[in-house]
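Have a look below at one chain only, the form predicted on its own, in C-alpha cells format.
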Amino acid sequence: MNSLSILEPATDESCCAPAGTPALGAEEAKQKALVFKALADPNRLRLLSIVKAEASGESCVCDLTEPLGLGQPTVSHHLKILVDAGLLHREKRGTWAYYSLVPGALEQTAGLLASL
C-alpha cells in the first residue's frame, strides 16, 4: 500500500509576502459600488441627463415620466436609487419632489475608477 506525505507548509519568507491591508476598504468599496449601480440602469442614466441639461438646473417628477414612457412610480424608484447613491439630491414642494444635481457628483463620480 502506498502512503502518501504529508507536506509541511513552506518557510521560505522570500516566497509570497503578505498582501497587507486592501488599498479600497471595504465601506469605501461598498459605496463605489452603490455609484456603480445606480449607473448600471440605462433609465437612470437617462434621468441623469434630462436632470443635467434642465435649463433650471432642477426637474420636477411630473416632467420626468413622459421622457422616459415609465409610470410614476417607477421613475420614483430610479430616482430614490440616484438620490441614495449621492448623484442627486431631492426637494419636496408640496405635492412634487424636484431634482438637481448634487453639486460635484458627476466629478467624483468620474473619478472612481481612476482612484482604484
Contents of the next structure:
Protein chains: 2
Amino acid sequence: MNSLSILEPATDESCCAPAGTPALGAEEAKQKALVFKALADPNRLRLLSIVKAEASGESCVCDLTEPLGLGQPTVSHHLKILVDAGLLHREKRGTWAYYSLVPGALEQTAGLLASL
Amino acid sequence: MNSLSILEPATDESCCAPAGTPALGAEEAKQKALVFKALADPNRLRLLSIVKAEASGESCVCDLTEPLGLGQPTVSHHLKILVDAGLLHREKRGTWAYYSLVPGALEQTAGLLASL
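The form predicted together with another copy of the chain is what I need now, so please give it after the form predicted on its own.
And the full complex, kicking off with our chain again.
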C-alpha cells in the first residue's frame, strides 16, 4: 500500500472537525507529507520528468542513470521512493525494471494541495 | 526572493532541451524541490490548512501553537520555511506576526506538477 493509495479514500474530516482543531488531521497530514517528501528532491523530480516525457510511456532504469549523471544504485534508490509514494509504477521484465507514471498520480497530488 | 517567485518566470526549457537531457533542468528542479520540501512535513501541512480555513484570511502565530500542540519557537520555525517557500505571507503588527496564504501559491505549486 503506497502513500497515495492510502489517501485515495480520504474522508473529508474538515467538515466534522470540532472547532479549535486543525482542518487537516494529524494522520492524514502524515500521509500527505510522505507524498511531498518523495517530490522534495531535485533528482526525483528530474526522474519523474524523464519518465513523463518518454513517448513509449515507460523508461528502463538503464536509460535513467546517464541523463542524471548518477550511479544505478542511487537512481534505483530514488525510483523506489517514487514507487512507494504511489507516483511511479515498476515492472520487472527480464534483466531490467521499467518505470511508468501511475495514471492520475500527479493530478491526485495536485488535488492534495487544493484540499488542504 | 522566495522559491515560488524564482520559479514564476520559468521559461519552458523542455521545448529546446537537446535530446538525451532531462526535460527538467538541474537548477529548475532544485527550485521546485524547495517548494515541495516546505510541504514535506505534517505540521507544516496542518499550519497551511489552519491558515487557509481561517475566515478572516489570516492567523496570528499566537493562535497556531495550541491546535498543533507545539511550542511557539517550533511553530515559528515551520512558518518561516513556508514564508521562504513563497506559500505564506507574514505581517508583523504590534506584538504578533500574522500569516496569510499567498494568493495563488497553492495553485502555482499544483502547476509545478503539471509542468514536470
